[in-house]
Every structure is written in C-alpha cells, then in structure tokens.
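What follows is a single chain, given as structure tokens, in the form predicted alone.
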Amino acid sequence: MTPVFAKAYSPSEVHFQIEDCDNRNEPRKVMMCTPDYYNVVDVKNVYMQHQKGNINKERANIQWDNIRNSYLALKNQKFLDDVVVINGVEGMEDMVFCANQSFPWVMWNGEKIAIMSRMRHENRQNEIPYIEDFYQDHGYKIVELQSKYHFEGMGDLIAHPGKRVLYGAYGFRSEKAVYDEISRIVDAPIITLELINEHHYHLDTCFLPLNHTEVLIAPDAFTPESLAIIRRMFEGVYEIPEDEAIDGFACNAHIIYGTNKNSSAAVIQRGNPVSLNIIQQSANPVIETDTTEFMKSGGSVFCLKMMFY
C-alpha cells in the first residue's frame, strides 16, 4: 500500500488510493437543535436574500418535528443507536443548523474529539460554547483550534465512507490554511476542494457520498481540478441537476451509512426525482421530507443534524 500521511493535500498532491487509506467505523448517534429560535434576522448566504422576517415559526417547528420523528423511526429500524436533542438558544437564530458548530472525531486509540469551529461570522461564533457543553456531556474532549483561519465544521469538512480520510472545502466560509492544523489534530489526510459557486458556499450543499465508492454531486460547485480529484476517489459521481442542487438542496441530504452498500437510510428533501432515484439505488429507506423554510437559511436536513459517536 502507498503510505498516506496525515496532511492536508491540494488535487494536484494527492498520490493515493482510497484503499491506501484506514478504515473507520462511521457514527450512530443523531444530535438536533430545537428551532425555538429559528429566523432570518441577516444576510450570511444567497438564499437568505429577501427573507429576513419571512420565516413560517409554525411551519418550521413542524418540519423539523417531522424530521425528528423519521430518525426516531430510523432508531427504531436500528439504523441509529440514539436521538438526542438540545434547547436553542435565544438570539442565536441559527443554531438549529448545528452541523456547523464543530467536528467530532475518533482517534485510534478510541478517546473521543471534537474540533470547534471558527465561524466566519461573528454572531454564529456565540453557539459554540453551548455545543461545547454537549460534547462534554458526552465524554468528549474539547479541541480548540490554535490558529487563527476559519473553519465551519460538518458544513465543509466530510469524512470518506468507512475511511480515515477528509474532503475539506475552502472558498467562502472555511479557509484552504485551517487544514493542516486539522488533519494533524485528526492524524488523517485532508484533501482540500476548492468551492467557487455562490450558492454553494459549503460543501455539504454539493458533496454528498453515498458508500465507499459513490457520490452524488454538483459540478458547477467545483474548480476542474477539484472536480478531477473527486473523480479519482470515487468510482461512481453522479452530476444532479442545477435546479435539485439549487432549489432542493439535493445533495444536502444526509446518508446514515450501514455496514456495506446496501445497508444505509437516507433522509432528503422531497421533490428531487433525479438524485432520489439515484440515492434509492445503495439506501433504504429513502424517507422524503419538506426543510422549505430552512432552505430559505441556506440548508436542509444534512445542516440540521450532526452525527457523533
């Protein structure tokens, strides 16, 4: 096997396999944030254009029920190990999408991290010390970042299926520099993707594996050499639609990974035949559900959760 260190490489850098690379247990457990709170008070992303004070409270409360009670349903079908839920806070209107605040991680010695986020803005950064709490709860340790370059956890930073390797992403909210502190923290390799599409200005709004060896994307979020790159580590990369990745936040989606191909859930929103009927191909259940009042924040059901071991 070709030897991967633990660094942060450009495309052009990356001399490895995927099967060079260790593999890791994914996590089981869900993590929610109540949605008390929920509103659009500014601007951080296109979507939020035209929206401040437009927020359904009633509807929002009820689709993320909604989404709550489909990965009860997935605990129920053993597909997760728990759902644990924590309180928003008041004046932190975007906490509900708690995919951002951190980056939880198992060493190989077992012990448990999580890497807090550097949110590029200043209002999001007052969430961490409330997930902060949660990870010590859960026997964490806290990992705070010594430099000084933004980072904005889960939202641009995606682990490989059953692999110890990283896709981070740099462009709009988290810097290209961040990565090399944190592939040192987590002792795996990062490969680092440029985003250049406003509308995706995370890479959980256009990156989305589905198994060990697919993944579902949008190209028109990506450089060529990042497109080049994502095509080497997967055999499988299916372009969606602009309007699915666009208007449906398609590729926002959360995959619950199982053992082999055939063994993961899927949760999405409704309304993306294409990337449906592709996601239905390696996952099941499938489950559809509405995030229209979230997606006018900028994220669906992959920003309202964060998976933790």
Contents of the next structure:
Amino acid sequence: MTPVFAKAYSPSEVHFQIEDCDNRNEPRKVMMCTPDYYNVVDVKNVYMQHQKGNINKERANIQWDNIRNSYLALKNQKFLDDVVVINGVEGMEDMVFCANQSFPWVMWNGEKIAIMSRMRHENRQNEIPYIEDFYQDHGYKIVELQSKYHFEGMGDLIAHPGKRVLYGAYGFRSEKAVYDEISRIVDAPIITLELINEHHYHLDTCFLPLNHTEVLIAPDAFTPESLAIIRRMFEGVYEIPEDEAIDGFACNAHIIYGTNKNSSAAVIQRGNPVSLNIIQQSANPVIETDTTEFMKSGGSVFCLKMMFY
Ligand code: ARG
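Right, the form predicted alone is done, so what does the form predicted together with ligand ARG look like?
The complete assembly is shown below, putting the previous chain first.
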C-alpha cells in the first residue's frame, strides 16, 4: 500500500488509489435549522438574482417541514439515529442552510471535532456562534481556523463515503489554500477540486457520491484536471444533464449512507428523472420532495441539513 499523507493534493499530485485510504464510519444523525427567518435579502449567488423579496414564507415552511418529516420517517426505518432541530435567528436569513457553517469529523482516538467555517459573506459569518453552541451541546471540540482563508464547511468539503479522504473545492466560496490547514486538523488527505461554473459555486451543487465506488456529477462544473481525478477515485461516474443539475439541484440531493453499497436512503428534489433513476440503483427509499422556495436562494436538500456524529 502507498502511504497517504495528510495534506492537500492538487489532482496532478494524487499518487494513491482509493484502496490505499483508511476506512471511516459515516455519521448517522441529522441537524436542521428552522426557516423562521429565512429570506432572500441580497445576491450571494446567481440563483438569488431577482429573488429579493420573492420568497413564499408559508410554502418554505411547508417544504422544510416535509424534509424534517422525511428524516423522522428515515429514523423510524433505522437509517438515522437522531433528528435534531435548532432555531433560526432573527436577521440571519441564510442560517437555514446549515451545511455551510461547519465541518464535523471524528479523530482516530474517537474525539469529535467541529471545524468552524470562515464564510465568504460577512452577514453569514454571524451564524457561526449559534452553530458552535449546537456542537458544544453534543460533546464536540470546536476548532477555529488559524489561517484567514475562506471556508464554507460541508458546502465545499465532502468526504469519500466510508473512507478517510476528502474532496475540497475552491473557486467561488472556499479558498484552495485553506485545505492545507484542514487536512492537518482532520489528519486525512484532501483532494482539491476547482469549480469554474457560477451555477456550481459550492461542491454540493455538482458532486454527489452515491457510495464508495459511484458518484453523480455535473461535468461542466469542473476543470479537466478535476474531472480526471474524480474519474480515478470513483469506478462509476454518472454525468447528469445540466438542467437537472442547475434547475433541479439534483446533485444537492442527500444520500444517507448505509453500511454497504446498497443500503442507503436518499432525499432529492422532485422532477429529476435521470438522477432519480441512477440514485434508485443503490438507495431505497429515495424520497422526492419540493425545495423550490430554497432553490431561489441557491440551495436544496443537502444544504438544508448537517450530518453529525
Ligand atoms: N443563499 C445561500 C448562500 O448563498 C445558499 C447556501 C446554499 N448552501 C449550499 N450548501 N450550497 O450562501
């Protein structure tokens, strides 16, 4: 086996195979943040253009409740151990997108840590202390980044299912240089991926690992080098149509990973037939839901939750 050092790797520097990386247990608890103060008040990404003041709050609440109910059903079916809800805070219109403020991890010795993000937008940075409180209540050690680079949590940093290796994206929100520090903190290699399409400003809009060998991607999101390394790390790479990736946020589905390749569940935005069909090959149930009010702000199911240990 090739020794795999904990550092940030550009695609051309990756000398190892996925089998060289250590195994890891997936988190089984989900956290959500209530949409009480959800709104679009400015333009942080292309989806938010012309959506200022255009959120149907009642519909947003219903859509959010439906997602929570889906998680409660998945808890009953033993896909999840817990569903925890924290309260949105007045003046924090984006806090409902609770995939972005942090990155949770379990160290070799079992210690649970949460790396806090450094958000690109000033008004989202205010959400961080509330997320810290959540982690403190759940026995996590809070880790603040020492470097000054931007980092947007699970929006841009996604682990290979079941493995101690991660994919860290940059180009719009997080900065490439932050992944050196994060790889040292989590003591695991991070493969950096460059995003080049403003519709895919976060990695979770274009990259959806289905299990440890297959991934769903929006190919237009990446540079050729980044695409090539994704193809090396996954045996099955499914390219989905751009309309499902952009209009349907299909890569922003949430796969709740089971212990083997075919024991996952999934929640996905309704109306993405190609992606749905692919996901159904390895996940059951696959719950279709509506997140149209949240897509106006640039997020769907994956952004509206945080998986934690
Ligand atoms: N309006 C939010 C922002 O631009 C949306 C965040 C979506 N989250 C995600 N993980 N892609 O910051």
